[in-house]
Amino acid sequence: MDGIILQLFDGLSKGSAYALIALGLTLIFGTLGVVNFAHGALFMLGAFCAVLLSQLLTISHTVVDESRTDFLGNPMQVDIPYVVEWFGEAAGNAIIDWSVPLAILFAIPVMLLIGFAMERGLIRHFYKRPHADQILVTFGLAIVLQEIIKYFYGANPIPTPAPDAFSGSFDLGAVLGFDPFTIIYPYWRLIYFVFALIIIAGVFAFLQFTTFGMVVRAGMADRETVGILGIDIDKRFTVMFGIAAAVAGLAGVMYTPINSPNYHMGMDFLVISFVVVVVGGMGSLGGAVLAGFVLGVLESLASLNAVIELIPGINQVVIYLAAVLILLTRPRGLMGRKGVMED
């Protein structure tokens, strides 16, 4: 039981990434209905925002420390992040400990900026093309992007760790009733899952409740009307676009602790957010993220020993085969729209 209940939590966390990126993903297709196969490179971008700040958080200069000396009665040099230097000892290694959640403000305004020159440089310009060009030019970015955080990164994934705080583990199964340290989980795996219902509850939120967010929904369900009262529609769907990859790039943000960053991550989780978007129903914001976490639960609990046992390799499969099957009997998806990349 205490196996299962930790491939429960880690499904979960794993969802939360899943349903994030799905999440942006549907709002770009249910927007301006183009497939974005560069949305990976934008979880991706998001990741190193964190690496660049915790960089920048880290340069330092060499000092002379009259109170140090090395073996031959000499003072020390010793290098001195600015930050510290700028607001003392204690306040600059707490800024410098907390870099990732710092990054979340950092990487708002780079990723809405990002987002808005994809939009307005590319991707406005295959609005009315073929399903098949949007995904060969967006597939095309993603390479570059990639190929760009290489080049100045390296291959190697770079460590970039959760605040000192929350680099422990959680004592889950005390809390569950069961006895003390038979159940323990990572605090940030935790924090992440939360941080993930937050952004998708203030996404829906600001869609529900907001003037901008209900002309969005009246332009996704009728562009050409809203055109018509004289609103530009398409000045808020580039906006919509710069949320769309605001929402990967935190998803990206604080993640890092969980998996070091490196120029491929945004590849190894696009296959498996298409299928989350496909599998939830194509342009449905609520399926997309009901589909992250089935699939990410699905996903951990199939990689239970004992499954892996009886079905060796399932794990590797079993979102697949899962997507099969609902697509068989639900062929719109979990909550597909009828009439939804159906012609």
Second form
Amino acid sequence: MDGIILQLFDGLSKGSAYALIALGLTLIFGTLGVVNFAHGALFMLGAFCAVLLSQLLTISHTVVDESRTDFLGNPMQVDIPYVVEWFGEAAGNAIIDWSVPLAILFAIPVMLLIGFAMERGLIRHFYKRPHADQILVTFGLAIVLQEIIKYFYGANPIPTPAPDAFSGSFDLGAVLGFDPFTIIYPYWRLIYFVFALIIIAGVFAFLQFTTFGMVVRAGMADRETVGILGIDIDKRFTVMFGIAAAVAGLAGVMYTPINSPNYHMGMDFLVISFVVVVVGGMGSLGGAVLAGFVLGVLESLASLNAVIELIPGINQVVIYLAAVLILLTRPRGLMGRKGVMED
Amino acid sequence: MSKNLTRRGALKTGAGAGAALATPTIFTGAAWAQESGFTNAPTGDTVTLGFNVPQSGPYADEGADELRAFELAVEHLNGEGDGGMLSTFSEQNLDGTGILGKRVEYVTGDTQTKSDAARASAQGMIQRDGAVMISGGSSSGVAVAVQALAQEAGVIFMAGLTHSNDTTGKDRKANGFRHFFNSYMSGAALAPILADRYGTDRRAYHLTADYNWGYTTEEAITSSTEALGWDTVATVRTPLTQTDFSSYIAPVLGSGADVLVLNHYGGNMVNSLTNAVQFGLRQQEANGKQFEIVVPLYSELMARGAGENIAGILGSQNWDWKLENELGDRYSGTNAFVQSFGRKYGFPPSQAAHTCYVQTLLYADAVTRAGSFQPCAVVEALEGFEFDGLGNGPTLYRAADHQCFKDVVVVRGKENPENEFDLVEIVEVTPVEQVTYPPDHPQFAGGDLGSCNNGA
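In place of the form predicted on its own, output the structure of the form predicted in complex with its partner chain.
Next comes the full complex, this chain leading.
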């Protein structure tokens, strides 16, 4: 039982990443009708915003320490970050320690700008082209973006830890009345889950309760009519592309303490995100979120040893198996509606 | 374009050139081989070596370090730079005049850490560039594939970083040689130290990368630890493409295990170790003992990716740049290599770089002793060859399987590393006698070197 509860929690944190990425994908698909294969790359760029900020905060000047030697026997050069020099040891190190949460503030404008630039500079030229063209151009863009990151940061993962205060884990089992040390859960994964819920709620609230959101929803339902009413829907959709990029970027920023970011991390999430979008129902924001969490939990439960013993290899295929079963029974996905994206 | 050249003439020339280019070079290569007796016999005053390393994909950084080492080795063979290990090598045949008086040139290929891409790039280097020896690589799948190709083509393969038992076990080939250690040696070197540090009454849970190297490492570690009294609670295969290992780590908690063995390498290792530490495994007690994590094959580059999570975690290495400083003259050659690599590139070399540098020197020396680039002569010179002064202490290239036998370094992640290149500390060195096994050991069974191939 404790194992199942632990996997449920784990599935929710996994599902958080799937849901956030799929939410952004659906926003773009629902508004602009573009199949954006560069969305994983946006997630990766977000993660590298955290890496970049952490590097900016640790820009240092070197001091030669004569009392120690480096590996070649020369006097050791010690790096002293400017932040530590300006704000003192304690405050300076605390700022560096909190670089991942701080990167949220840094990533929002950066990702919005990247989103706007991508949409205005490239994607908008492909609105009237077939989906195959869109897939090719966005997939190509994803490869270009990841190769740029690899050029600057190399292929190895770069450790970007959470603040010390959140780097450990806590005994969830003891809280729920189980034996100690049976359900241990890392703080940061719980934070990731809560963060995902806040972002998802924020996006839904924005679409539901603002005039801007109302226009966008109207545009998603019937673009032409909204245009006839004299509303420049394209401009609003560009903003939505920026927001979708920011959502993917923030998902990436917060993911860095879970797994050290590398240039390829976007591709690792891309396929699964598309499965999530299709299972959720094309163009359905709620469906994307629901499917993200459902598939995350299913993936975790399938990794239980008892399940693997029963059906060997199920852990590797469960997501795709679930997708097949759901699409067979509900061809439009969990929350897809008739007539949406079916032209 | 020359005005004498007519359109018709240009077409004819183009067609002729096209036909010549389209002719599979293996035919021209074979014809050439027949004249000289072996594939790609160097005819001018240069000899070409082919360095096949991952230049793209997840192991690109390791490949870049291998390439640095190859460049350094070529420099030293050609008499440039400070000579590195040429002065410490027990055989003093290499004098900086190239190999057999021929200046060493090299071409590079990108394995992409994919067997088919690695074979294609090796084939290109053999057929197009005339490489007489292929070296490098950062994966056993690639090593086995390229080794088989080298055997067919009649060139020598000096493996780079490959740790699976199969490279010199069931997939061994007469034209292939491995300096790097293997899974069995990791198990044999680690087990006594694990028993000493963690006791003989332990229950181990294995997470294993779902491919060839993972299997041989799991088998090696389970058999050596079980021989010392440990139980194996479970062995779980994880997909090679897995990035978040949390759902595989979670079941460890309730399994009754008190040790987690991560038979992972590269990005898999970085992520599974990071996840295991996040789940607080190392802070826990199980069965009344402190919970421990073991990573059988360490890599400095991967350790960098895992950051502070590697602190206190035991593993094994083929070589470490601190060996000579910490353990003395037995490991001579280490400092010479570290100095010349460090001066050129500004940081210490990885074990992947070391093995590639050494393999290049060993090949050059074997050719010199044989007095010929002919693969069968080189094979004969390397088989049963005993040497020293290349950083690992006294070493034997065993004739029966073309595997090097030398001491194995057991390391542990440093608690407080001073910089990103100083992440591991040497715990102990397991002497070569303890990691030596008979050529027909069950973990290496089913292999046959066959006979060397000159390609003619």
